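Single chain ahead, written as structure tokens, the form predicted alone.
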Amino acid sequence: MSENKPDAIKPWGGRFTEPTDAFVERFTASVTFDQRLYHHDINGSIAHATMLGKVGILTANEVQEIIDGLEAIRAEIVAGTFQWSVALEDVHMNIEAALTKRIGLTGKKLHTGRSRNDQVATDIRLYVRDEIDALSGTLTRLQLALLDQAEREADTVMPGFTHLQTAQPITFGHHMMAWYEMLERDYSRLQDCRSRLNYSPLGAAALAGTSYPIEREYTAQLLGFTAPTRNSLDSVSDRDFAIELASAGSLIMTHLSRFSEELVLWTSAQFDFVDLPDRFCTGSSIMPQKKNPDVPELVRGKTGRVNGHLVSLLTLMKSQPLAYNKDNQEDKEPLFDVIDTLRDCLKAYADMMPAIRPKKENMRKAALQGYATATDLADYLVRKGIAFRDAHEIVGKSVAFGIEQNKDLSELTLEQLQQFSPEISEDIFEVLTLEGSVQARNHIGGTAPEQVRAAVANRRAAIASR
């Protein structure tokens, strides 16, 4: 950041008779985090001078140096060469500041027929949908390493929970899927947001519109948006998508963070389900024993930081009356955090969920505990013509005996568990086994490998047709 000039005169200085308070210079900048938009400011300038052409406002030759320069200012920036200046307050300003000193006159004409308010209107939404666009293709990419992992541990037998209680088998590739399903979801959202954003704000100028005979749909058409927006006081005041993205990255965070509580407790040696790559964990200072899950850690606290954003986002928007106000300036630091926590999270679980690895003996001999297939036993009761609450009760007073024993349903003997109900026959360990449960479930949603397998396909060509 270079220090303030003297000549760092700004283009609204006229109507001042005296300068800016050094102090109010630094408190109402932006230039410090919004310097990430040159690229999107620059394409949108690009493009307003394009159209300006277009109408006969600037000559061609005229256009061409504005591109030159502007793509000069580009170059140098990329370069890290670019002096950027408080005194100029915004990225807008002292881009433009620097294509006057660089072309003169000319680079004064590029304002001609906008404002800094739909400016700055389009300069983020371009950022956003590319931001966009980048977030879906790492959430893609974890979601495809969630469909490997499916795939290959459709067999793998592990207990699924209720109030983290033993509940019934599942296999490992069936909670792979839930997590897949979670991030479907976040991906249609992102989408979503894509597709209300996606409309040009330029040519709204300050607030209601201008006298210049511009053709918005012209420079709607030249930066990729669907259309212009339909008016231009909402156009230059909306935030609704800044909002609506970081509603989105907080689901997204949310469910990461589920995904990272299990995790913790899936390595933690209570449970040793999961082998993590020593590469996404951590020791300890003292303990030299310890492999800690730094990265599901850290993503699962790192979800509070988006929420919050959420709500600033929320709170600075509620009391703004129409049109642009200075409030809107801190949109960005928020919008900005997000994007970058959600860019980050994703791509630490796009990196480390193809190195998971399922310690499968573990999770069997888990699954054996807790009675998991006491469900199966009432199934096979009601197949058998007993009402599901009779057997409800003759099971539940089968699994107070086995606890009694110390034994799992499945260890008891024929003769033990026929003193509950006569109903039960030599069949009954065919149903008991914790892969007659599974295969038990083969239905749409279900956890039978086969369903898992089928998911896992019609996922895949899913993706492939995005």
Ligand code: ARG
Contents of the next structure:
Amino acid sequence: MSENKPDAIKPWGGRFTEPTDAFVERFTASVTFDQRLYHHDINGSIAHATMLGKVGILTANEVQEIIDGLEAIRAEIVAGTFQWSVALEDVHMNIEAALTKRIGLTGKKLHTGRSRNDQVATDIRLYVRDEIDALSGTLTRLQLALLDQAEREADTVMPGFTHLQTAQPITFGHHMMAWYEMLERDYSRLQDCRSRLNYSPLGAAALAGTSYPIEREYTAQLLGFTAPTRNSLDSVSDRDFAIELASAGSLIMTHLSRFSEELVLWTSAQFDFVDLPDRFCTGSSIMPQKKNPDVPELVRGKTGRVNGHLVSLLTLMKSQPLAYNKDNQEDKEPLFDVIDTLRDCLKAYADMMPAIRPKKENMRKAALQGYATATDLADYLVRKGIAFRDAHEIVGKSVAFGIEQNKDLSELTLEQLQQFSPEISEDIFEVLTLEGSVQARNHIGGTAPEQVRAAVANRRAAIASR
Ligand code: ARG
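Can I have the other form now, the form predicted in complex with the ligand, not the form predicted alone?
Whole complex next, starting from this chain.
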């Protein structure tokens, strides 16, 4: 690039006759947000330079100069002393220009046999891979907290709901294990995304590959990729992994928002099922009595932005012709915000979960209202030889009577119950207890405390082998 060109700073300035319009420069630049890729950009460049050395395009000395230069730049960025320039557009050109400034001519050789197109595709994959690993770690921490809760509260009875109406007694431990299962699927979706993204686009160059004798397997191996990608056009244009992460992220947020909704209900004065420690709540500036469950509410609210980013990314990729288009630069902000949001929300939950305590007496009282053991009475009648539909009818009438008397089924006398079926005898009161009800559901996936404990042990072992 000749120094008398109008825009000598631009690595691509050779064919231009006037400087970039100031607005266009700002409009097309991504450095304000893609600088967070610096670490992975430097790692990718080091692998590329090492490969260029191996195949004889660079000398061993040149490779070393490049690596030392890039490491010095990394240190500057970490220290916060690196000068980012919008005129240099993006993280890639900023670092390359700094390298050349630092080591001279050799710096200009780094870009041999590659393009920013395969470079950025590599960088984002490396970045997302690391973030998936970090998210998976926090997700696991949250899952372990749920296992601890489930184990400690395996016998704690609460009402289970359908349609948010009291349905049958369950245990709090069982409820925690339901949350656990949602996260288990989330974990496997993250791993799925990771294994599909873990292929190296490096070497695809601008779109068609390169005429240099590069070794793509070698750079793939140096960067911990499973293998090189198989088609250069697809390599530089594919952003499926960003969409997959956003999609897995949307489901994670959907799950966390469901937990949040329950916590918000449960911490209300009307339910009063759990205690959320003060450090996860805030107060009201006007109503002195208030303790608001802000953390779950915010998590619930942040679900919207992740869902929105998923739609942004899908729309971004829709209709793009092969291969790279500048549109792709728009993948970063949604992707980064998905990751930041997931990181914060999973952390909030992983920190909060161990501290939540069920208010056992309140849950018990609630389970005793709403005729939660009505199904148990029906099952009891079936065991005495009555057809289920007839049993259902008998119990329906008993419940109506209970409502009239303002009494739960277990509070009716034997004589009162016998009005509806002579098959009912003294042993019914055993069946109508909350403990009897939950213990009776004693099969895989059931709410019986024994099953909850078995599920906890089983999942603990599964997590240990992750
Ligand atoms: N900043 C660009 C992006 O994020 C890097 C790739 C630019 N490639 C190009 N041909 N202009 O997509």
